[in-house]
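Heads up, the chain below is alone and in the form predicted alone; it's given as structure tokens.
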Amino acid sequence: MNEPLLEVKDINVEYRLREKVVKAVRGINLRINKKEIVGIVGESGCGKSTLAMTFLKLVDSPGKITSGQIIYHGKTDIDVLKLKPSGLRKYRWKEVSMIFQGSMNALNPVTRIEEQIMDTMLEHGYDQETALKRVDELLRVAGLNPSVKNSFPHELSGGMKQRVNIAISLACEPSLVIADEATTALDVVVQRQIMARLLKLRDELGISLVFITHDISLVANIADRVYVMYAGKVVENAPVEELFYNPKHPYTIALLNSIPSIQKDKKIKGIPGTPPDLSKPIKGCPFAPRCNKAFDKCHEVEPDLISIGQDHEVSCHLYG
């Protein structure tokens, strides 16, 4: 049996706001095995990322995790939420790192990037000489020629700096990577290139890796394990294989029916409609305004997350 990495329980993300609350993240519950790669997808504004910074306790005001747990399984088992903040520096980038959305301007306009690099390392704890020496290697494993640490980002290309927040991700060497949106604004071959990546890292180093994305296409052959969402919830999750080849809940269909097909008797079909307001109460299964298959139940009790075979669930009322 896998091993656990990190687990999250029941976990809930608000957004107090001046005249009303939003309920981004509504009791998800997930699972990362050691060497995984779990995909999260979904549109925007479905609580990826804002999930995606509960794993490391990221979320400011005005949002606020409400409740729940994330356990990391590490050398000892540490339950993240209840870290203080000298335990969450620790924690942070030596244990599990982060390439933020956005990434491509989430460097220092006026340092070069060894100085970046090498920030990160001393940080937590390296010393001079041995942050130094990383640096070259880091780049290598990024799939970049060292001597880029001597540039500022404005002299390099999207995916240049893309792969250099990789190294960053990298460069305390943890166990668990997340990668939000890291191929947005990225045309399609470096797109591929990305992608391959942090499949081979996976493979050299062993980490773990969470790649959230609304493109659903792009985790098919890199995740191991996809996790639907919508809505602040999972709404489907099963290994990659029996997703794309066996999805069951609506949503996720519709998602897969929206890819580009090579096959000419398929056509791109869009989800009409627009996402919940997530700072209104949600009556019924929150998809149903947009579900073709929805009937009355639908529209009245939402629907658990319930298993329908071997490791594989949705939260649908035409299941169970």
Second form
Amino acid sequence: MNEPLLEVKDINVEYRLREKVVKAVRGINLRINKKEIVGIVGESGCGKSTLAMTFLKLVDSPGKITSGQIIYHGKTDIDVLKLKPSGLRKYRWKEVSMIFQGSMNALNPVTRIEEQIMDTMLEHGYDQETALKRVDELLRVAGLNPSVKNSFPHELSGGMKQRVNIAISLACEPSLVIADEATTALDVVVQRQIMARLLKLRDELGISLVFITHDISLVANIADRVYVMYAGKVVENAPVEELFYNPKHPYTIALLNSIPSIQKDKKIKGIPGTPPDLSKPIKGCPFAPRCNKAFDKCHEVEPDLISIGQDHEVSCHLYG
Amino acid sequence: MNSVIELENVTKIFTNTQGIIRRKKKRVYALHDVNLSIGEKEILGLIGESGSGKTTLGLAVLRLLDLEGGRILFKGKDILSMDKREIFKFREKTEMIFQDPYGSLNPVQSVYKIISTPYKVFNKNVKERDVIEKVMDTLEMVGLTPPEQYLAKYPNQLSGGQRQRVGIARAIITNPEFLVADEPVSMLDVSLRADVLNILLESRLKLGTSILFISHDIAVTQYVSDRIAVMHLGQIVEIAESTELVNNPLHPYTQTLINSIPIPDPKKKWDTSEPKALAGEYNNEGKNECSFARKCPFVMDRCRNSRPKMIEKGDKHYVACYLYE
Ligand SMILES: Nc1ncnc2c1ncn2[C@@H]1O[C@H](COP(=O)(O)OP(=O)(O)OP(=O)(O)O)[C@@H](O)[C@H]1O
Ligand SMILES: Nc1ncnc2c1ncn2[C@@H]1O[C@H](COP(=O)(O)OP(=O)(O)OP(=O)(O)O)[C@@H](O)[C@H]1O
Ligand code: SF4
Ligand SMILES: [Mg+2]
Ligand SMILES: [Mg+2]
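Follow the form predicted alone with the form predicted in complex with its partner chain, if you could.
Full assembly next; the chain just shown is listed first.
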């Protein structure tokens, strides 16, 4: 099924600081289909979280969405960036929910977990009785014992707090859940268990999921499609098998080569060099200074994202 | 091998409020009779279930918690009975990289202030110019380049991985003798991760830093650690040299854990049928049983009635499980 649920069109985001402007997202196009699981990977600071915030129109000052469009195909089509506060209230959490990066620190320290999960539902039109009933089930889906509802956040471990946030993200039965580094504190057994349940929700309720993560193995295991970002742009995107078996962009190739694995017993290496400063104008391919295949043109002209073969896009002069 | 840190029968119990009636309390044994030692220049990996007590152990060995039982020695000295001067010295020699880079950086301090503060406390007479120099060097080490870009920033102007690296810079700038690194690379992409891990390895090599390395990423833990300890519900259930532990796990929990490591290959996806209820659904309430008894596929009667002791099974490979007694 290839029906689009969320379409992101040429989005640009800047952080306007006193002395400079950081261009965190530079013209990104992306599409999430119904029932699809999308992985977004890329170097730290390349704009993944900033991009995800635009899906919910949550970019705050000094950040500003300078252009672009986000279309959500729910019961009706919604132009997300044009939503007024009342429309946003109906859209956020009910249609699209998000587990924020660092959300283990975002729980209210003075209220019990039960109240926090219920509040999310009560604010979005659930009645007290239904909300109360759902709490245990939500915690169970997230891999927690329902008795955790009586705890305060400081009484929980990092991974337990992450699981509470996963429960909250599912509370209002959204069609799309965006998980930004939502499983960093989960052991592989718990992670796998929660993923199995999310996949079941996808199959039964038809929800879509976006995983923003540095955990490439997680992406390999559950994503249908992967977007690779570098310096505020998408540099490659393809179905998961195609991306892992036939990576094209030199950054993607380097990324896949630096995955440590328990089978290998060698020194793991990073990618030499650092990403460009996004507050300075970028000339040429942003990866060129670190790229072992770069040639003259790479230092002069920034490559466009072009389609190469079936359902596979890359932004690199080697293929243009 | 001389040990830097030694835990002897350490027990930490949290009493959690349960229910709206405040008097109902539940006791959680976050550390239950833990024995462990970390050698000089050793990197000890600590893996295990989410909620099993890893962070608690890390906080305890840095004297950030009191204990309900047992004692912790730093170079032979009981850390809970140190006097003021000894505590200052201890603080100077030890550091922690906290698990949550969002909760552990002071939001009203600039990156410069955050990183320079510990350095200044322990280097009283350095000139500000040298401090700036040192901070910039450290920022560069963790890949926050160009460093001038970051000095004046506040945590909320940084991405997750950038915050995490500020936390790492703050901890390594004082060249600690002993470092607790709690999920230090969880928000870094694999290439940066390699750089940061190599920094830790180098600091051990050059300065002899001992490290307690807590992580859910077993491949990464194996890469940096000399030995790996596995925690389950407040107890260490297995400990061995790191390659041995990963290749030859003995404890049923360790086996489950190692078998669940996802493979970065979309053609070898997880079996996504609903897995058996294995994950953290109950706590250690101090019962006299093996912590894994309620989930173990090999459970025997005696596992439910007493707690297995650590025994040596093979060269420096220790396991607490009745299957091996
Ligand atoms: N409030 C802000 N003010 C100024 N700059 C910001 C702000 N938030 C983010 N940035 C900058 O924008 C860039 C993109 O940040 P973003 O958080 O989107 O990265 P990311 O891809 O999510 O990284 P990570 O994987 O480390 O979380 C970074 O260089 C960051 O320093
Ligand atoms: N301050 C506290 N008060 C009450 N209970 C606590 C407190 N801190 C931790 N606990 C409990 O102690 C147990 C161990 O928590 P800890 O944070 O050490 O786990 P962890 O192994 O670090 O887990 P994770 O991998 O999820 O971070 C958990 O059951 C937790 O709920
Ligand atoms: S465009 Fe050039 S520099 Fe950029 S990734 Fe491709 S080959 Fe490398
Ligand atoms: Mg981010
Ligand atoms: Mg922890």
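If you're wondering where the values come from, they're calculated on a predicted model, not measured in any experiment. Residue numbers count along the first chain shown, from 1. We call the rigid core the largest set of C-alpha positions that still match within 1.5 Å between the two forms.
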query: Rigid-core frame, C-alpha of Arg192, shift of 2 angstroms or more between the two forms; finding: yes
query: CA of Leu218, rigid core aligned, shift of 2 Å or more between the two forms; finding: yes
